[in-house]
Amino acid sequence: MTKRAKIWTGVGAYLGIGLLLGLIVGSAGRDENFQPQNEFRLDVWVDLPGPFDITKGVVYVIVAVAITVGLMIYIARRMEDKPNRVQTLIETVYVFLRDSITRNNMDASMAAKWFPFIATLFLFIWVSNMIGYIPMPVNTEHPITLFGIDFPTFQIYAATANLSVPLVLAAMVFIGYTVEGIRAKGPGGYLKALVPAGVTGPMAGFIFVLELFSNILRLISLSVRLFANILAGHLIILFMAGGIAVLLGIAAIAWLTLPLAVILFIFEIGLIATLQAFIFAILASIYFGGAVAQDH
């Protein structure tokens, strides 16, 4: 049997098993109670005064911060003159963040000043994204009852899948590069620099308003890009891993979609988690560099 024949035989057998399961199990009807978006609802775990309630989003942020800080301290204390493989990898990431992200988009003094911030953004977002693909018992929407006690079920969730976290990070970037721009050019010079040189008259006023609005929209572009990509990835994995089967009430569908969920899961971990951290960091660097640049 040729390799192609083996592949098609395997595919046929897999689809046949799915069809057989469908005939045996049948359909239980649509589940109107299952709402996939509720997987990302932030139920209050600990009710504290003011806006300080503890939710799974807060827990994930704290865990991401602890892992980021702990990992960097652990690595920094174990630097050697003759680096091992782990140290070589870390130094490669360090050089990449320093040269390809910060120095390529800022002058030397700005890069030296803001490199720690940009690197921290990248590492925090990357860690947050990565731990978001580790199933943890944080789903209080569908608990399991044992001995009269409700235990949360496992799910994947990321702090960056909550818009508030990317928005706060984007606000920090916005405030940072705005302060740097005003410091370098003065308030009037910073606003004047929004209009390209040589543009005068009514067109200058139009472009000024457009550029000012575009500048403010960076808050949305930075935060929504990260939030939407992570949330969409988690939702697609949820659907492929069994969410569609639950919604339609046809358990056999999960047999057909589960391999897609595994492929998407690997794809998200291998590419999307790192790519989104990279995009956020490099855009932040570009904004910082552009804020102090003399030309538009």
The other form holds:
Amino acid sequence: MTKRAKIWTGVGAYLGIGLLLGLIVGSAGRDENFQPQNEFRLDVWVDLPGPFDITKGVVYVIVAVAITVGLMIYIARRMEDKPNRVQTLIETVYVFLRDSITRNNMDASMAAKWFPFIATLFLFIWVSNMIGYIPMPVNTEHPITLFGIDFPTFQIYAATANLSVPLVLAAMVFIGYTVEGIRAKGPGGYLKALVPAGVTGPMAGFIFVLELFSNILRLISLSVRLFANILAGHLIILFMAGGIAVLLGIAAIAWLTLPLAVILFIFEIGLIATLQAFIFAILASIYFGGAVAQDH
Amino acid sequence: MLDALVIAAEGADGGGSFLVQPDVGLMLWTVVAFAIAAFLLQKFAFPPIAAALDRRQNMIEESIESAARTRAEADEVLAEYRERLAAAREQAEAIIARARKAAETTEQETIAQAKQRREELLEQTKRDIAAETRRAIQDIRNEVADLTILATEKITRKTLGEDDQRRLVEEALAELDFTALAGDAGSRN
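Return the structure block for the form predicted together with its partner chain; the form predicted on its own was the one displayed.
Starting with the chain above, the whole complex follows.
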């Protein structure tokens, strides 16, 4: 058997067993009330004046900030000349942020000025993503009732799985690099620099509109890339860990999907969480560098 | 809060639109939290880390430099040592050569001296023999003179003046050839 044949046989067997299980066990009826996406709804936990209600997302943002700041300051105050493993990891991340992400994409003065922002972006998104994979009793959508009290059930949630958080971060990046670009080239010069050098005549006008749009669309691309990746990761883990079984009413199918959930969980926590933080930070850095660069 | 409830109700109705609907409250919280995080990190976390990294880098640079310096010094010392060693070897060779030369010279001198000494001794001996011979001849001559005087006295019974007689003998003797004796003595040497 060739490698390809083995793979297709495996996939076929997997689907076949799934179908068979469905036929044998049968559906206990589709659960129409189960809305998995509602686990990501921002239910108001503490009602505060104005828009400052404490929701699940707010708690996650605050916890992420607390962990980011706490961890970094804890490490920073115990910097040794001979580092231990944690310090080495933080140092590696710091040097990577400083050299590969910031200094590679900006000139020295810009890098010095914006490094704290870019570094905070990366660290905050990274910590947010990572704690987003720790199951926490924050699921008030599907509570469990004991002795007449509703206890929240466990779920994996992430602040970055909500559009609002990445959108705000993207907006900060957008405003930041636009201000820097205008400061470097003047308002007219900044807009003019949107058109690549060498493009002239009526084409320049067309390209200008296109570039302007793509510039503004960075807000969406930057935020949705992060949000959608994390939300999709959480949802697919949720479905594989039992969501599909509940929706279809076939409990036995969870035996097949659960291993996938584990694999996806490892994939998400091992790669996606860091990768998305990295992509967000490096794109932000590239945007900053591009905004002040003389030749577009 | 009415808005939130409305959105929640809509969401519960089956849609997922709330997922892509920005929440103003969360956005504001994020801005505030992020700003605080950035401020605290910039103030308390990044400078010590940067300082520690710089310090380590300096330390590494210094160690490398000091290692290079030590190496250079070692090289220098080694070169000097080698130079000295070579000089010492040269010196030693020179000393040995000189000693050998001196020994040879001394030997030659000694030989020459010995030769000279021998020749001197030989010369001296020759001279001594010659002197002895001369003296012996003189003695013989004197003896002959005295005997002749005595004999003449006995024969003539007449005594000439001592001086006259002697003068006569001397004259007679002078006519005699003693050279054969001397020559004999000379050839013996």
